[in-house]
Amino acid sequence: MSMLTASAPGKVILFGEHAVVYGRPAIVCAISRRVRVTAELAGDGVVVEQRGVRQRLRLGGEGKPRGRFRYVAAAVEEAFREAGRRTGVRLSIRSELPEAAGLGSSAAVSVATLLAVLRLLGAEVSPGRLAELGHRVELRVQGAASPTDTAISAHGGMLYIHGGGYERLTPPELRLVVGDTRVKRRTADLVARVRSLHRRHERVVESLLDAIGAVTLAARGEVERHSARRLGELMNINHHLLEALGVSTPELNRLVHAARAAGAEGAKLTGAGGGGCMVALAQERHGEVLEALSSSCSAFSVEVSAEGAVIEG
């Protein structure tokens, strides 16, 4: 096959962000917005194009890849290494995810690029191996990274993250609304902020992290019981604990409270905070919540995507 398209989903963290860095559990789910990477064999070199920007990638350099397509460059190199051979390839990227917003766009583009190039080279790869390779890509680009985003992008569905591993959950039908503040932020900066707070007030921060872990464990039970109302209550508690850690913002809080006022069962920031997105669980009054958020931000509905990274067509 000389051309194919791979896609991978974005994600929302429903419970446990930041606390998962300190060994507590988290619950993350794939969403119905995806990144698509079309790959085709080319004469030589690697060329990538997205939204009218076209660039020839320089591979094999020392240190972290840099620039707009740094995750793509690292993913192509990892795919070549895994397949045991190199080729000329042309890549075209289409994304339904906002960047630097907490929805896993970098993981999705890494995983979709890996899958596209590996299959173009005739190599088979399992979701578990794809998640491992995606994590390598993020480690190379970021220097430090949780395996959470690449695992959910590769597998799809809902995962319970714990003890450095993960297991699949069977989620109820969840009606979610995402609100994007459009404030860009770097996950590494927010993680460093919490680490600094932890150093200054270790016992207090540990108690907050323990509370987030307890909320996440309780949420797993509500997922298994398919109790949307109680799941929403736990989302609200999780948000206030993240506020106490100092990672929410006035913009995020305003959207969270607007969603609750419109009838959401629960709402919280998702991802690192400091900007980016919030997510609302809106089972009964979905339309009202979407309308309330759309009046003041970029808002859209998503569903949990059972499908992880796939070859389309």
Ligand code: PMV
Contents of the next structure:
Amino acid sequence: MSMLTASAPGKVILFGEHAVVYGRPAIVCAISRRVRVTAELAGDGVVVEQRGVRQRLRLGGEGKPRGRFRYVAAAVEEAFREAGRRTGVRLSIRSELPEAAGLGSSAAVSVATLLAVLRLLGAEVSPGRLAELGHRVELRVQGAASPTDTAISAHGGMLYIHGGGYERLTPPELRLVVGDTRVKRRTADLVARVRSLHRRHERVVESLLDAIGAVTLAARGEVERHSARRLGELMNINHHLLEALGVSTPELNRLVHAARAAGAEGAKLTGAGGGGCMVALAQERHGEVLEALSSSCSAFSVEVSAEGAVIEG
Ligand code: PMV
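What's the form predicted in complex with the ligand like, now that we've got the form predicted alone?
Expanding to the full complex; the earlier chain stays at the top.
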């Protein structure tokens, strides 16, 4: 094939962010907002285009790839290495995900680019291998990265992250609303903030992390029982434990309370906190929750996407 489109989903963390850095479990699901990468065999070199910005990528340099398309550049290099050959390629990227908001947009770009370029070169790749290659891309660009975002983007559905690995869960039908504060933040800064609190109050912070671990374990049981009401309660508890760790903000708290007042079964910040997004479980009063959040932030409905990275069409 000389032209194809690959897509990969973004994610929300439903339970366990931050605690997962200290070895506790987490639950993450793929969402119905995706990144699409169209790849076409073309001349020499690698050209990438997104929203009217076009760039010829410089590949093969030493050190960290830089610039706006650094994830794309690292993913193309990784795909060429995996396939054992290279080609001239033109890439066009369309994203439904806000950036630096905790919804996994860089992982989705990396995974969709990997899949598009590998398939353009005629190479098959399993979701597990795609997750590994995606993780390498993130490590190369960021220096440190958890394997969570690229794993969920490659596999889709819902994953239980624990012990350095992950397990697939069968997701119940969840109707979620995401509220984006549009405050950009860096995950590494928030992880460092928790690390410093941990250093100063080790025993207290350890017991908060244990509590988050217990919430996540209980949530896993509720996922299997399909109980939205109890899952929502656990999301509420998880939010307040994250607040105790110092990663919420007045704006995130306000949105979480607005969602609950409008009838959400539960609501919490999602991802690193400090800005970024919150997520509400809104099975019964979906319209009301969406409306309440839309009046004070950029809000949108998402479902769990069973589909991971795929070739479209
Ligand atoms: O980058 P985000 O917003 O998806 O958050 C990452 C989740 C953390 O647990 C805070 C960090 C990590 O590497 O797991």
